[in-house]
Amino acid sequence: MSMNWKDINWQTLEELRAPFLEGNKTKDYWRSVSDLEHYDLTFAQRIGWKWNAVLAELHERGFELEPASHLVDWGCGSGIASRLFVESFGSESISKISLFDRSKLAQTFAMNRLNEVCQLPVRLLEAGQIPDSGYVLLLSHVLGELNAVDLAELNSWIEKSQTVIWVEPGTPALSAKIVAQRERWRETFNVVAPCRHQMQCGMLSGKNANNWCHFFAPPPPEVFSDSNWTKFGKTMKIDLRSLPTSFLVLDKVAKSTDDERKRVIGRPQLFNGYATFIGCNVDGVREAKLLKRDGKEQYRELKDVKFTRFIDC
């Protein structure tokens, strides 16, 4: 049975977060099942809100899985990514699930939670135990914890996959790493999202040194009326309104169509009568300006907080 808010030990949450605040992200921070239960109820849910936004975008674009897909959750942690993926795409589209994490405790926890929500066969993988090719690879908040050797191993898993869905925090450093992975694999895979083109990433232009590819996932509205989340935000000093996210979706079959519309990166700046934003399309990444009188509908779209915004201007 999942942990409830009344069972939370706030000191445990502070201890779980400490390695990240200290920059020691390579530390094995799962000491017990209780640690994972605390994490899964709180920090993992915020990661889940990002996954919900990315998965919703894939559905909006009409992205479909190959029949009987093998789902592989690499660096699974408490298993929030694979649980939400099964919920989003349906267990009938998946044949089996494999979990890998450097923590055996986390692997077992993730397997048990998956068994609570679906009847799919779940197995635990060892390091280097790469499945047969053609699987859907989920990667969630892993780049900040990988050294060069780990990243080389991960690239071996990516190479054999059919689909990669990768979600990371939207920091400048991790965004740059996501872009590097996009450039590494864009000749092997089709870039499905967030891009609408297969060309070199416009962020690599020198004039974009102060920009980075990130978006803001929307938290569930009920979070802001829940006293438990309010206490969590204040205690952990986390702004629950802000979920900056960088992500990448690659697929060896599904194709992205070049699109002349601009994708809004980050947050637009709204002024009296006009808006400015960083826009990305096939022509590159650059600042754009939209006059309200020239595009009232587009201006309203910029005001509306959405994870995906394509502006025709």
Ligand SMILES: C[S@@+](CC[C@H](N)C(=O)[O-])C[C@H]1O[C@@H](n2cnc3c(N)ncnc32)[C@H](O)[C@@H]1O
Contents of the next structure:
Amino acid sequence: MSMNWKDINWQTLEELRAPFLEGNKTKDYWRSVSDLEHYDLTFAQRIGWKWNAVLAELHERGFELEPASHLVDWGCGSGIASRLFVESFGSESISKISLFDRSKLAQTFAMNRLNEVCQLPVRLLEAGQIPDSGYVLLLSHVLGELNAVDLAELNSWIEKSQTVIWVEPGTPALSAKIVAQRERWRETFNVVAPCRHQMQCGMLSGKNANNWCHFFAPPPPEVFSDSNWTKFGKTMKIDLRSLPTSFLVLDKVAKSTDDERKRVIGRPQLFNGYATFIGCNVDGVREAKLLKRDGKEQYRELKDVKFTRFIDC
Ligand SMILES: C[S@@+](CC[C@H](N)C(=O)[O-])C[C@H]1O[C@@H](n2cnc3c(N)ncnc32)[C@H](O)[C@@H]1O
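For comparison with the form predicted on its own, produce the structure of the form predicted together with this ligand.
The next block holds the full complex; its first chain is the one shown before.
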């Protein structure tokens, strides 16, 4: 059974957040099942809102799973990524789920939570126990915790996968790491998202030193109406209305189609009569301008928080 807001110990949440604020994430920080319950009810839900945006984009793009896909959640924590993935794609198209984390406590917690929401076989993997190739690899909020050795290990899991779906916070540092991984893998895999092309990432051009690849996932309505979330946001000093996200979807078969339209990166800026935004397409990443008179509908749309947005200008 999952935990309720009334059982929250706010001190536990503060302690869970401390290693992240102090940048000290190199050792296992899960101390108890209670830690994972607290995380799963709060921080993991916020991560889940980002996953929902990425999964919605994949559906929008017509991305399909191979029948009987094997799901591998690496650095699974409480297992939010695999739970939402199963919910979104349905258990019919998945044959089994494997979980890996340096914390046994986390792996077991994630398995128990998965068992509550689906009937699929779930197994726990050991370090180095890379499954047979062809799996869907889910990676969520792990990149900031990996040193060079860990990343090399993760890359050997990526190499044997068929699909990688990777969601990280949309900070400049993590976005740069995601872009580096895109460069590392773009000749082995097709890049499905966020890009609409397979070329070198336009962010790598010197002109984009102050830009980074990130998007804003829309928060769910309860963030604005539920007093528990209000208290969580205030106590943890997190603005829950803002969900900056970097992500990457790679696949050995599925492909993104080249698109002349520009994908809007970050937040557009709206002025009287025009808007500017950082736009990305096969020609690179650069600032673009949309005159209101040339696209009233598009100009209006730029006001909303939207994760996936293409503009024709
Ligand atoms: C911030 S949590 C994210 C958990 C989960 N993926 C999510 O999105 O909620 C990072 C997780 O990565 C795990 N982790 C960190 N370094 C790892 C490594 N080198 N190998 C395996 N797991 C690792 C941690 O134990 C933790 O569970």
